[in-house]
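Listed next as structure tokens is one chain, alone, in the form predicted alone.
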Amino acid sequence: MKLFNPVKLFIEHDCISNHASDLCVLGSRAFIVTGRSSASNGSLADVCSVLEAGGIPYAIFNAVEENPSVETCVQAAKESLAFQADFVIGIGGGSPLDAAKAVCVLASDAALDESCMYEKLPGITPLPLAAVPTTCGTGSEVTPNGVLTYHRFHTKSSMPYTVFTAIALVDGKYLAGAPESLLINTSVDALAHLIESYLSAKADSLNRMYSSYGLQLWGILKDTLFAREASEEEGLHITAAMAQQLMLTSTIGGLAISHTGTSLPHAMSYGLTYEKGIPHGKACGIFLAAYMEQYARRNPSDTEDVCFFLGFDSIEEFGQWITDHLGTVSITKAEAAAFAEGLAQNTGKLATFPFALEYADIQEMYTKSLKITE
């Protein structure tokens, strides 16, 4: 058993201004990586204010798309090199934070190019990274992995480097006014992190401190987050206290998977996101019940724990709750077969499941989770 995470983590209101010195000590020229609207909640303004007060020049790259591509990260790295930045600040959800990790690698040496994102090179020392999450699902601020879109392979995958942030500044106020769909999809991503970590082949009594506590927090939050209807215009109007709890739960989920990694629902989600445009959190969430059913056939006590922490009496009740709130996704029989074959060949992800799976088990997870059409 081991427990390790080198990130200096702060979770509090006005986190950025409270810890300005911790941010500014990372370097002398900052490169900010964010999305077109990721930082419109005041987070970018707060970061810029601190940098300006500290006399640190900065440049902003705000073109990170949802599910960032290798090509976008390469372009951002070129701009970082041109600016001569010596540290990076990622602001936003999982996409900008993961892209920022890739930029830390690519901009660490002007001789690097896109090829290093496909095959790991030795001797790379990434630039220091600060993370400011603005959604409640990714946990990327405390994980070492960066998930990118690889158009060459028509899928998403973790880049071949581990990049821990030097400092993570987590503040629930940046969730204020977030669209309902964003809050729900990202919170379901956090749920997937917690379940997959608790049921991972790498789970142990130490790292389960994170996943068990996070599941209990999520179980409390779900009754408020999913209890009311809201229009796209009005949003959910979550309280400041709830926003902070959502961010805490997300970060705990990140701490959990920083020790175990994600498992099969994440692997299964990537095809739906790339090929069908299903948001990442939803794409993970719809596979959770079928994943738990497979696990329960070998070790029901662990899945009973998960259900108890979340406030459900059974996997069946949990699965119906997921369907009620996330809906269903339709794919063709040919697509289902292709996805199942891809997972069957993904030996790395299959190894995260503590028990051996037959091909029929893999097919069953797809057929139980999706609406299969001709």
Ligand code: NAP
Contents of the next structure:
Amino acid sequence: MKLFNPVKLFIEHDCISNHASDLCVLGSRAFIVTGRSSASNGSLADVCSVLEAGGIPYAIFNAVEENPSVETCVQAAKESLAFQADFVIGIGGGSPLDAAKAVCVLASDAALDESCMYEKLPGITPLPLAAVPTTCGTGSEVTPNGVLTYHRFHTKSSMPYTVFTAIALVDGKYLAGAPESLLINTSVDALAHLIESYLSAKADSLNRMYSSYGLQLWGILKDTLFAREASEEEGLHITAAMAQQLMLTSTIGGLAISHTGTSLPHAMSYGLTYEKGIPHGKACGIFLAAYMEQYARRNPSDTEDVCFFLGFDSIEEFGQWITDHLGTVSITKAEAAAFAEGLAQNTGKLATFPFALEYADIQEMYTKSLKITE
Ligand code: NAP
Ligand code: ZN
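Starting from the form predicted alone, produce the coordinates for the form predicted in complex with this ligand.
Entire complex below, previous chain first.
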């Protein structure tokens, strides 16, 4: 067993100003990587004011799209090199945070180009990275992975390098004003991380400290935050305390997968996001119940634990909750067949499931999770 996560992690109100010196010590010229608008929720202003007070010049790249492409990261890295930045700060959801990880690699040496994102090069020392999450799902601030869109392969995949952040500054106040759909989709992503980690072939009693605790936190959130009827129109009202709990649960999900990686629902989600534009958390969430059913046929006690931690009596009840909150996704029979074929060939991800799966089991996970049309 091994437990390793070298991120200096702070989760608290006014996190950035409280830990200004931990941020400023990372370098002398900062390159900020963020999305198009979300950092206007105060996170970017908080970072800039700390840098200004510390006398650290900075440049901002604010063009990271959802599910960031290799091409965007290459462009950002060019700007970082031109600015001669010696550290990077990612602000936003998982997309800007993952793009920032790629920039840390690409901007570490002016001789590197796009090809290094396709094939791992030895001897790369990424620039130091700080992360400020503004969504409550990916846990990217504590995971070593950066998930990018590879248009060349028509899908998403982890880049071939691991980049841990030097410092993660997590503050629930940046969730204020986030739309309900974003809160639900991203917290279901955190849920997927926790379940997939707990049920992973790499799960052990050390890393289950994270997944089991995170699942229990998630169960409490489900009963308080998400308890309202779907027909109510006024949206979610999150208090500052709830926002902090959402962020904590998300970061714990990240700590869990930083030890085990993700599993089949994530592998199944990537094609759905790429081909159908389904947001990441939703694309993972809709596969969770069918995946747990497969697992339960081979080891019911682990999935009973998961349901117990979450406060569900059964996988069926859990699956109904997911459908009520995420809705359904339709694809054609031909698309479902192509996705199943892709997963059957993904031996790396299949190895994260602790039991052998038949091709019919893989097909069943798709047919049970999606609405299949002709
Ligand atoms: P996201 O793609 O980063 O952001 C989704 C949308 O939400 C964007 O339009 C974004 O605006 C907006 N947004 C972000 N924070 C907001 C806020 N506080 N208020 C209002 N709007 C806000 O979403 P995400 O689900 O956090 O990240 C998904 C990505 O993370 C996927 O690419 C996924 O594969 C990856 N991921 C990575 C890991 C990992 O370990 N590295 C784990 C799981 C998922 P902007 O346009 O301004 O950004
Ligand atoms: Zn995820």
